[in-house]
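The data below hold one chain only, encoded as structure tokens and taken in the form predicted on its own.
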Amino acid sequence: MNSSASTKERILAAAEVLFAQRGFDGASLRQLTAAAEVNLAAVNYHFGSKDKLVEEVFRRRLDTLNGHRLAALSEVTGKPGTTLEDVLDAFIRPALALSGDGTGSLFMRVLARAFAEHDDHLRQFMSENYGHVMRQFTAEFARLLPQLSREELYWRIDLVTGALTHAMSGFGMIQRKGGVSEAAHREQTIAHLIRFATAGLSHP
């Protein structure tokens, strides 16, 4: 990795930690430069502004996550034998894989902050860059759940997304037991989430 790329990666890694701990408004550029061991000029050179830095923190994780989600969704979309569980697996599994990759759970706390703080700039960024992902999943959910009105479907998808975000953050009551591998715990979580979400989405 060249020096410029290494500096950018250090800034992004430090920003992710600070945003998870302090939120977007609570994390100052002074704290960031100290944590990343860079000067303010380096932050401005690579990102231009704090808003752009926030965007790159999200892009760094979500581009990969949503690439995996769309690839999995493409395997089942529109097929006669596709079940609700198949679509939920495409939505849930890549997200939990990210949360278990060592630093992914930290990003999940950043994501939870984004939901909690209602940042208008970030909301617009997410809509413009990743809204197409949710539209594709929503279309497939709608195909499989024709009895639901559009409004009711949106409510249920929002609640499923909230449950997934909570599970990914690691704050829940259910923690991995000693002697249970990370992979086994992740599979248990996926199975429980899919059963829960299937019941919630398909309820009359």
Second form
Number of protein chains: 2
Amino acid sequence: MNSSASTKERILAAAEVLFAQRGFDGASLRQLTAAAEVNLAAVNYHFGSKDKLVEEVFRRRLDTLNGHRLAALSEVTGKPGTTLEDVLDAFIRPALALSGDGTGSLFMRVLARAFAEHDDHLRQFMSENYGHVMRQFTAEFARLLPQLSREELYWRIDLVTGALTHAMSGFGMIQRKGGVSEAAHREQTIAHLIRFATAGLSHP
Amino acid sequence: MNSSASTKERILAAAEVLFAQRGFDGASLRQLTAAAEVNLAAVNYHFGSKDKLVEEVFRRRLDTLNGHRLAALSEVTGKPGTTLEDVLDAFIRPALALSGDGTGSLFMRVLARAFAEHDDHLRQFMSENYGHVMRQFTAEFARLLPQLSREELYWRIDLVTGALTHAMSGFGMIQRKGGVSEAAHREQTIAHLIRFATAGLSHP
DNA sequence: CGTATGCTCAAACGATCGTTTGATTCCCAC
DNA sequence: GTGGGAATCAAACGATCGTTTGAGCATACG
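Output the form predicted in complex with another copy of the chain next; the form predicted on its own has already been displayed.
Let's see the whole complex now, leading with the same chain.
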């Protein structure tokens, strides 16, 4: 009945790779299905269209990514001793954990590309499905940075997310030095990004 | 002899708009030449190919942008009282001046897109033609931030350029409100970006 | 065993892409 | 005024795109 589970999975995996490398329009279904070793028509059969496949690639990754982000945020939010670093950790760590996964690292590249493309349809899809995540983080930033005006806060968050998106799309491409484990390298990168973001958000 | 000056210019102007809106592959020569009100074959006649047109769009803008950047840098470099803010001003101001120009602002979008696309051919072109600019600024940053290791400096510059590229590509907060003159808004934006970049580069 | 259902496959569809061609128009030097 | 190179034009080229089709295959159920 469902012998196509592996077919769908192979398509999704190949799509993530090719979308990251060549973009959504640049990656053709013929390249994609060849890489996945499935028939050309399998994409339209299982997903309906190429656009639906794009949405599915996003949905699958963003559901878990933002789920982990909200879970981590809810563990630190509201508590008296919560610091800016705690909130930033809840935002950054799940994204880099995704990069630890084999093909997951490519998804951050896909995300950065989609961000830069200003595609209206995709922006609306992301806003509708995941806008509440950014809103919750923004609310927590506002609580921890009461001295900033609303406009000033938005400015800084905009700049910080730009830097983080850029950096995280490159993570995984950076080759680790010998002798450093993947976990250690990730931890080091997280600390780096948190320090930078803290400075960018809370400077006088 | 050169009645095609306006034709070439119209193509370049239309290319900047459409490349920013739909990307290099997404913008077709038929859309482009229709928008420029020139014949379809004019692009291949005047530029040789679509790829050459892309290069020309980059070359034309980056020549003046980086020329202004280097000129501004040479005015502050080496002097005893030079601050980090001076160097950042030399880097940021020419880019925002470009944004002030009508179609010039779209080029920053084109640049951000190209940045996110990780296109090898384009990266090599940029590195060959404009790599020395970034190298000169990096040297000056190193001189003003001697306490940072080489690796740490590269990290921070990477993050800052990511944030600036993101911001200047016109994502969010950079839009001007009513009642504020264009020049005043630009000055305010420059001050904003410089403060953020300074914090990101020089935090302890 | 027969059949219904989910899936895969090769082939073709129309559309659109970048590029080329060959004729035509323009414009200035002579 | 006339010749000739530069520029523009409509039309067509082959390639590639996303999608659709209909036949063939597999497997589970009566």
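For clarity, a rigid core is taken as the largest C-alpha set superposing within 1.5 Å between two forms. Only a predicted model underlies this, so the values are computations on that prediction, with no experimental measurement involved. Residue numbers count along the first chain shown, from 1.
- After superposition on the rigid core, the Cα atom of residue 39 is displaced by 2 Å or more between these two forms.
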